[in-house]
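To begin, one chain is listed below as structure tokens, in the form predicted alone.
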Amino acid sequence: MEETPIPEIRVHPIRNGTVIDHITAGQALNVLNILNIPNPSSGVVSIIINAPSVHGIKDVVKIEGRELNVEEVDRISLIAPKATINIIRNFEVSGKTHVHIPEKVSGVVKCINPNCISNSNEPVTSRFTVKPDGRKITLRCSYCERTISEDIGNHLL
């Protein structure tokens, strides 16, 4: 039986904006959540989920008319430590950087311990130490010492 060739899927290039490449497979929707997309001022956004790559599978997010700030990139690094940020200007890549994993984050993640002081009514901001280990990230709460290493995207504030 002859296999039917799979048609090539094309995503249109963007004039100006950001392409977030090499996102950990399955994390593209969490990236959109970090970036507060969709919102009324969102431009065109393209999402590729589980795309084949030389290194396995990946997700890609393309955002027309927007460049990311440092805080957004730091948050993305927690769920996609191998991601690259490509700045597009006039259809060309004008800058390409790899995400930098911060040593500590504050006010970004909710502690998994319901009894942690950061989850109380006290005016305490959550704080975590970040420990990268290859493709995996472990967060340790600075208050109660609990760790989060799975589904970090589900705990983002």
Given for the second form:
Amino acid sequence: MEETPIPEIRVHPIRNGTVIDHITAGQALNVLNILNIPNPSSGVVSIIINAPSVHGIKDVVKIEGRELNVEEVDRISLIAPKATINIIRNFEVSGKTHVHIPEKVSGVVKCINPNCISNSNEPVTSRFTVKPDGRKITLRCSYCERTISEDIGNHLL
Amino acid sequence: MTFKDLHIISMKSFSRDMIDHILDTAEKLEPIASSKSKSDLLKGKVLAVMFFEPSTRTRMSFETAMMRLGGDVLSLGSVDASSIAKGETLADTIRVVEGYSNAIVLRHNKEGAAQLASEFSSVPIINAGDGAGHHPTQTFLDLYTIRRESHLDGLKIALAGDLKYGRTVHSLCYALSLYGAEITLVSPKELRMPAEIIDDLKSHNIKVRETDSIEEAISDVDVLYATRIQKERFPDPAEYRKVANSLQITPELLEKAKPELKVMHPLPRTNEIDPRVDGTPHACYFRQSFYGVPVRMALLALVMGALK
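Form predicted together with its partner chain structure, per the form predicted alone context:
Expanding to the full complex; the earlier chain stays at the top.
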């Protein structure tokens, strides 16, 4: 008996909004966390996880009716350094940029060292220097100098 | 090069020129440290000594250094009897104490505490140890000891003991990387030097070798720097005894060493160094402890602007 082909599920193009492409596979949910999604006022959000691409597998997030600000893009760069941000206006790509990896981030990540002074009740914000290393990012705490290079998404504030 | 009002937080902020200048200044001040001459260099200046965790040597050597230079010392006293016990933040405590003093020496149990203090203080902060982080003045006195007792250039050194948690060896490694030392790291596998420090050393083109055998390391080095292995790091007391005994420095072990080898230790020691070593020409740990005074005198005089 001939097998019935399974219909391919397609994500519809969006009219206005942002497509975040080439997200490191497995990081899509952390991207949503950074963007505070879901929340009642956000538009339709589509997520593709483990999509095949020329560089292996990737995640993609499409957000209707929202363009990202610089701070949000900086945060995304920490967990998806190869991501591209496509601004969609009237179904057309009106702008495409690679995420910019900042030299320093402040108030974005919590230090993994429980004995770091930034994890106490002092009036300071966590601060890290950012070192790109190929497809990975290493963060070094400006207070205790402990580094984070794995699972950065789990330490986002 | 100016040291006035400089915060002393981590060895990483010091170039080789700066370190050499501090060591040269310490050497000039050594006769005053040993009471062979007198000085009023810091007369009228006040040093606030804020120790949030117990210490004997570091605190006393800072106090001695300040008094030898004619200055006064203001001590935080017991943490339990201070505002910290009422929940005051370190940032607030620093902003109060800076009004009473010309420099603040801080020891704290949290890593990064000295960095934080420096962000809130208009007077120089001197880090006297922050958790498992940095202890730069110990490193300056270690370097001074190596220079006085052996040589800094072309040094071959073995660091033995708890290299994972021992902050003195972390800072010392960074400083020695400026002098092109060859470093052998001797430790049980549970207490190895953190990988990020080894990576940093290698990025400075420093030859680094790791071993768990002190016998293997000792024959070729100019200095053997031992640190205390802390019993509480081992869940199994039998494992601790095995490790502690395997790294013990004895006169028999030293027979395999160069005659000019110097044995250093930041003290206090437990059983890392057999007391029979004390009388040998290799032992220099008690002189090392004394060298803390001229080194801290130099740092205090420089950051308070009494010397350039």
